[in-house]
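Below, in structure tokens: the form predicted alone, a single chain.
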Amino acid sequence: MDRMEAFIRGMPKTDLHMHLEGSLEPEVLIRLGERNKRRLRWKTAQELRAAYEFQDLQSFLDLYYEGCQVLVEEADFYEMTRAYLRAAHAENVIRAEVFLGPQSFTDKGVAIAAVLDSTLEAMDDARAEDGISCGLIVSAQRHRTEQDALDLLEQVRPWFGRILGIGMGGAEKGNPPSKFRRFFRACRREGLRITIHAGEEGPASYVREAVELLGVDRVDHGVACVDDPELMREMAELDIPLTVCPISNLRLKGVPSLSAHPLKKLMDAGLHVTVNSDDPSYFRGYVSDNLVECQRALGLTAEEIVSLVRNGFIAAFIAPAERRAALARLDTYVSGFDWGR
């Protein structure tokens, strides 16, 4: 391992992007679907494995759905939660902010409570077992209907005190922010914070239409502003975060080759950028390998690197005093930092 790569994977960081579903490693996968008697076309781990070569983002969510259904019990919603948490800590994430949608699992009969009071039990362990600071994000699926969605706000309605906020993904094609206008209207007059996947396959007009129609706190993915010049200088006038997750970007084809990826475009032209690991066992890529791969692929100096991690706690939904911790924290192990020379 180089200085560079040591430093970037030593660093206290966030990771703002990530789908708990998303981070079922392949192993515990296969074992809950055995646990939970749910058959599935993949006997073993390295079979599952290998079936991580996808064509877009719909050939991933098929997948990705299928394997949601080995989700069952409390148990399996904690242990899923647990795991992640301990695979971030163990990278010096110190701020994770997680998505989670029910719907996958409420159509098949799972309790709410189920899914979201086991989570929100695993994240307090974590917070006292490891000290890392956690939240929840509650996504709803953008192919369902606007009303689906409203449905989903009321059964959630208990946790609101829990939970940082609201998020959408899923499809972009043919399923616009625009869709869920009265969604993420009802979301605000709640008082919770919202984001929603924009600009990932869909075109720079969807980032444009979360960030007028919807008044998102974050934009998640948002790559394709780099399409609008214009959009990309109003994005980075309002200071609107994007999570940005390069290497789902490349598993998913959006683009050629890190080396190709807009990451240092939306940069150099001021925007408000983070780096993610969006689903890390499917796409092979925690946090920091992403920010490995990127300084890597794009040169990006030391400095550069500091920035994209000081703007992830800049952009979590944390308490000003928290904020100021994490920051100080990050400074003083910058500053710290032996490069051997």
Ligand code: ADE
Given for the second form:
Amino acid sequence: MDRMEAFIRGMPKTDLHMHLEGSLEPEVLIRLGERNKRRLRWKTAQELRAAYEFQDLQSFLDLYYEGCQVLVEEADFYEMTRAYLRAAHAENVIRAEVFLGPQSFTDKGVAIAAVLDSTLEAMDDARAEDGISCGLIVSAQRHRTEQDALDLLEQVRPWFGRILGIGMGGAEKGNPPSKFRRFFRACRREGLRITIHAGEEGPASYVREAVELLGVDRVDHGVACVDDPELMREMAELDIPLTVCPISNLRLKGVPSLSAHPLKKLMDAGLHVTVNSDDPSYFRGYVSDNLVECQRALGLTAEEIVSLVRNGFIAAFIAPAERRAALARLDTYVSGFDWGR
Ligand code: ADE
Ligand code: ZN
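Now that the form predicted alone has been shown, please provide the structure of the form predicted together with the ligand.
Full assembly next; the chain just shown is listed first.
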């Protein structure tokens, strides 16, 4: 490992855009499938891993939702969450904000309490055992109706005090943010933070809708705004964070290579860019891998890497005292790092 890679891997960092369901490693997915007697198309982890070749977002989502059927019991959600937080802690993530989409499970008869309580319990244990700071964002699926999202919001009501907010993922094209205007207004009325995936496969106009129509706190992905210079100026002016996931964009063929990724263009235009993992198992990359690979492909300087990681702490849904402490910890790490020169 070279010094730059060691620097990146050792940095205290955030992961603000990841889906717990996308952290299930193939071995775990196969094991849970057997435990819950779910018929899968793959017999072994090796076979499943070989299926992780995607043409676009939809081809990934098809597999991802199929994988979700192995999650049935409370213990499954607990194990998945605890395993991700352990992996995050091991790569020096000190703040993780994670998505979970209950509709995949409640649709199949799993009680919402089984999904949320076990996930939150694993987060409590990770905090207590590893000292990792973490929070849950409940995610709604945009290929469903707005009424489905509103129903989910009602189901989640008893947990409002224990979650960070509400997000939205799923098939983007044809399901613009404007489809969920009433839903996000209802979330806001409840005092919940809101984020939405926009400009991942969809156009820049979806990012504009997310910001102007919904008034989101962060845009997940948001990379398409590189196509609209006026929007980029507005995003920079408003300082709305983008939770970018470069390896995800590469695997879903949003970009032909990481060297063609707009990450640096967005940074140079003054946007609040953060780097995150999205679905680390399916895309073969945790947040440190994303930073290392972007540094190499785009020739980012150590200062630019530090700026991306700082942006993560600034964009995190944490109290000012925690933010100050995290930024101080980052500064201490950066100034004390031995470059061997
Ligand atoms: N759900 C999980 N990963 C996603 C992604 N990359 N885009 C939209 N929805 C998702
Ligand atoms: Zn995502």
